[in-house]
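Below sits a lone chain in structure tokens, taken as the form predicted alone.
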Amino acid sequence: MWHLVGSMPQTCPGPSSHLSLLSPAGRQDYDLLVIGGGSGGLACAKEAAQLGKKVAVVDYVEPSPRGTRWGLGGTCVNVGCIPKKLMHQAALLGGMIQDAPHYGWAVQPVLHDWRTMAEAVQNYVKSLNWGHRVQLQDRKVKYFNIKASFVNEHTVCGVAKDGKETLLSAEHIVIATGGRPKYPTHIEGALEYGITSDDIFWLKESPGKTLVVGASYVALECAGFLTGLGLDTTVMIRSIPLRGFDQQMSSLVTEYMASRGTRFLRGCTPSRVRRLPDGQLQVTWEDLTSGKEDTGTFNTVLWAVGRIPETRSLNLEKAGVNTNPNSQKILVDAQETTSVPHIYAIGDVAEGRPELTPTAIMAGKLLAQRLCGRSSDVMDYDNVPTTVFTPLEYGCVGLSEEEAVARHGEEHVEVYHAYYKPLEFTVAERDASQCYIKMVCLRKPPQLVLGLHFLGPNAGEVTQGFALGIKCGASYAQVMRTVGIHPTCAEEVAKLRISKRSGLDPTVTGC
């Protein structure tokens, strides 16, 4: 049972203050203090409050270098999954308008209005910010809009926008501060003239001709919807796209994007960005193969070269919390516990965890249940499904083909695959060359499914269902005994008969 003695927040101790202002008994203002108001932190806080604990959440958004700021809810709600998916949907609608005449709709060519879309997306995001505030209030979770840093292992000091300081203490503390986009500050003009995913969704005006630097899913998703909205878009890739994902699927993703108008500069790295007298940005880059320099002009340069955890301003050393010196992420065990037994870390800020909203939410809820003595379950990070919302969506769960071969050996892995044509592509005469599925299995019967990779429309919706089967230990034999829903793209998964090892043509024919 947690001991609690209520009190009002106090002013932070100054440099000369003695930290024994907490009583020897270790007076706690809260049972649980959550630092970070993103998906994981809010889920943990709400769950603990619902289970009867006195909970506080502290959250503060440092404006981006461009001055972009947002409300409660973290990356996903404000500058990630939600606005990204809505702008992806806007781009897909543009493709449907192009398809419409084939289906008898006499649609005239139309131009996209960025301002209208951006305002609608931003208004929806603001409604989610408000919804989170209301949910915390309903569950009697105290919310502080302050920037927190540790004073000692049970206490944090929070500084508000007006400089007012507040001292909070708790028996248990959860760090869920997430991460922010990385700026390549070694590149001249990168910080002064570039933007990141923290800014793109909050632009009032169209970004115009855009250079996206990076090969992450953030880079490709942004480039994909910008192209789909009719903007001249180039992606600069230093090495390989979608590192960490199946590389055959990654190649097909970028092939499709190129076929839809996105330009790719491969094996290139930028060296400087300068603003020209007309306001355009001149970017200079080097071709790493030839060593030659080249330049181009753009209206916007979007950096998507990785993310860094929000740990540097937390004063973790004062609490004794250890981080990975390279990644700056917090080291945790299977229970999400840091090097300090009553301090935990979940989500993107924790070392070795997938940077995905649903995993942070589940990890947060399970942690709250363990802290409240309601469950001993820990988060299972194996076979977590995800989807990359590029113009042709890529959904996956489990191991990539490369990971399966590395783990089990090529002779013990069987890959079943197919190129298929979505029915909705036929009448519209869309190219389906990159619509592809593969299932990675153990070769030994009953052929346990190790991974599923799906490239096509609505990939997230397709992958979610099969993820349950794979989580439950589905075999290839069981998938083949599953009746497909006709006519759908998802049914092609249940019809994967051709293995790579056979060398046969995997192109699906017939309906």
The other form holds:
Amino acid sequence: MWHLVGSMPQTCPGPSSHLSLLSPAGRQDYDLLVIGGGSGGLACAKEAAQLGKKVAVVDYVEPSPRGTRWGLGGTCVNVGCIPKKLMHQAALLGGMIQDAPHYGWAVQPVLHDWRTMAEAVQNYVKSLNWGHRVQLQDRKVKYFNIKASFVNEHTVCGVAKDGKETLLSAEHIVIATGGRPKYPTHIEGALEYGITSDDIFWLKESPGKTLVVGASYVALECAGFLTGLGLDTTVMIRSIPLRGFDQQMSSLVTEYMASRGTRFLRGCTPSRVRRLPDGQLQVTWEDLTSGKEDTGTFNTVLWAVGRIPETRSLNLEKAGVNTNPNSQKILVDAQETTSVPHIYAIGDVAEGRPELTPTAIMAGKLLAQRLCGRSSDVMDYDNVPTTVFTPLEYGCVGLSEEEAVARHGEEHVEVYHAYYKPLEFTVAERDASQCYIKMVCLRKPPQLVLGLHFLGPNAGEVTQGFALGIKCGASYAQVMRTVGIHPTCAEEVAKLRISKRSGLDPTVTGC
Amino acid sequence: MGRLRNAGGLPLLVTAISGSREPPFLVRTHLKWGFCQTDPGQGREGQEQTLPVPTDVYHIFLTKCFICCVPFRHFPETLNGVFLNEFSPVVGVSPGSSFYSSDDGANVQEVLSEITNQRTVPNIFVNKVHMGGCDRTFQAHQSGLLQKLLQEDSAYDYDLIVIGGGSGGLACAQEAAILGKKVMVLDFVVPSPQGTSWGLGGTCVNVGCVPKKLMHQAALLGQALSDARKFGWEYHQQVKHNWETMTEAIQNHIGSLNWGYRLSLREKAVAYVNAYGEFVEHHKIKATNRKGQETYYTAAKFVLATGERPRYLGIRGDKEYCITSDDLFSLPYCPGKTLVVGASYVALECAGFLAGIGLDVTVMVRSILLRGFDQEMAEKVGSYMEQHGVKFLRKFIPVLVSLDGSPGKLKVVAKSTEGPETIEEIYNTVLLAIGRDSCTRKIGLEKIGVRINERSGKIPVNDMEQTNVPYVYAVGDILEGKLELTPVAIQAGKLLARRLFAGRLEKCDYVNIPTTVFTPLEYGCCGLSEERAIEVHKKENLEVYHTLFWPLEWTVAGRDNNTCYAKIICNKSDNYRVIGFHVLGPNAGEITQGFAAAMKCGLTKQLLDDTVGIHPTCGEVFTTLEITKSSGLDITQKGC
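Can you switch from the form predicted alone and show the form predicted in complex with its partner chain instead?
Next comes the full complex, and the chain you just saw is listed first.
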């Protein structure tokens, strides 16, 4: 039930007379059309198909300015969480090789080969692309590799790589096109010579000496693994690292990175990038405090200065979907509905949503269930846990200390904290100065836990379970009544006895 | 509550007046109000603010005072000041205090007035001496008589003697000392049959959790080295492992921990005596040091925390030639080809890391793996080990261990548990890990009548860790029917000290205690095993959700898919509450801890489904569990 047409259609299908949500495809080609084959879009499409709907997914990856492109699955799978965690793992393994002699392994200092790693990571990502294709097929979701834009509020026109156009209509349309890295517009040479996270994971050769510009988690994660792989890496930060995260934790994250060899240029902003005759990139920047200019040469300049939503090519005005003019993100309500009642937006493209894969997946699934009348549950965007995979991982859920104080007042917030030493660090003679935990609670009994912040190995694994506790409305006392698992890092969370207010030394000693 | 009601107010009153050292238990939580200001650790509990005002008769037992007062809200502010604020640092009124609500208040009043010829309240005794009412007490305070009375009677050397300087004993001793008590710790390590001994800190630090996790880490690093090639790290030679380097590093760390404990005891003014303690009479203990010198100490209260030691087989050659976990971690040479006897978690953990550092390891198992743990998980733990080079000899038991010519070669003869078949094999090392026995039979417990389970040697206690002899308490591995885990002992020890000396109420909660087995593939769990859940709740009331998963780090490393496994057991008849949590995979301990906290808060399947995962982690698999075991659907993972 889809048409291949050579040019834009002469007539567009008229506005739908709203059919029952539960009816099979009526006047439209599909019950549900999902624009964007990333985490959220695919989850929504698969769920709806499983519940008996006729579903199509359109996905198209516009090549990056460097020409990088990839397969089905969106940011997370191709240029986000998956390759970044794998490269982070490669860097961690480098650290383990350094630990190993302390534990009796007779291994000499070794070098890292980017090609081997990149090929292995890319092969795995390709297997995931394929897996997504198979899953769509298994669930009878129609997949189109076309770039979509709205023709009217029920119809989308897609253009394939070879220019062929396809017209698709659907009862309900979900926009899940995500976002792409931003390039600075005012810096000479930025676009010509710089790369972004869209490219780094697909480089065939080592990026060499790298300048990472930005202070987002993307910037710090990339700089972290590049340093860990033995590359000379510099991060240039205009103001503060990890904006929006707890700032005490952020500074510990960067402190650890600096101690492991990442260079930081704080309070600096680049002004131009030039290619030197030998192919190296010469970057000129301004130190904002002194006003002085400085230059350095790098093999690679990676921009990680933010992301922009993929909304501009969608012709949203044809469908009447409203966006925030500043962020360009799509405005949605709690049901993920846009300004047009049968058009929805989920994931990174939606205004005010956390840009996280599992949130998009859950939002997509719940949306599909609501569309199919299976549930009326809406997505709860509160207390979403997350982890930053910097060399020392940072896991958090709930409020930062700043946010808790802002909401409840300093007098009503109690913060319990500890500096601890992972057992594995002892024999390896690793410095644990930044291994730190803090739990932000209401001061008034029963001292509800507002936020948990964990800095140390396996922070993601540690944080996940506690996120549930916070979801269950855990109090400080309940967490303290939980018996620890010895010897782990996570047990330190259940042993947080020192409050910041007490002024006592929060360093954990002994067992 | 029930306990006190049964006990009745009268006998307690009489013992208090006649000078018994055992104040009755503090039972009513709503009475904590009176003392919260003198207990620095207590403010957090937060129950004080919402107290109902009691109406019945209240008696307040302090260590050295007895006060009758009715009703509680009329407790004189002035006295509160005298006893709690002014004297608590000197006489420790607050830590030893107990409140008691009497149901037969009228009787108590009658007896009191008979003894004292006083009908008004409060009616105050100090150290067995009747003081009188509020005014008289105040006068005594001003004249100094009260202080004098309170300072008398130091018949015992210590408020508390703890026997055993392991996790539980040290935690209890230090907490008591923080609360201002005079405390002694006796610790003495009887050398193993192979002559191994160690410093202060007990099993966990010296021959348990700490060294085993570090050796496990050494084995994981071996795995990491081979993964590393796939991730682009280049190195040439076959990497060899050096046992001595590892052991020395680990022993150095343990040495620093031993030292840390010594320091910590000194800082808290806990007397530490490196001597073997045994009871000689009530409230009195004999301490024998390494040189055989004997010293006697007395105390008002005792805590037994002697722990356990590995069991021997009782066959020919076992004590001469075999080692146990007491010896392994400080073994001065590489154990070489090793036979591990037993299927406890100790056995499997040791076998796992020995194989992980490249040794030829065989595990001899009499019947099942990891008894008491979920058997599906246990079998998966075993089969992963088997796939990674550990040999298993199932249904065999050793009957003879002898020297095979040269030292370092041991011949082991074993027989089948099912037939006449016997096998023999040469090993360099035989490690026994068949269980542990409580150190309770040689500490003079019979002298003071502390009851032990004759068969197991374990000590039965009530839910306050109190033995049948009221002033003797016990914590840790020697408790009957409790878990043998360091953090449990620590928690129990601390809470016990707070109940004994700070008037606190909180008991150690032995339910839903999480634990992790550090086998090559780690196994973390909390709550019930599937077998136990079926026993307790019946199969039809349960829903089990499960899945296999493939950690992201394993994909590129080319490690086995469909090996890691997650399972939860839900009680359908209780809102799908999660009553069992099981995970098999890397970092299982780190994953399990938070879920255990969530189970404390009443985790349900719905809450798991509503929680957003952290991507990409292993822990997130629990937020997307869809397949029930009863559906019989395939749980193998294809692709992502």
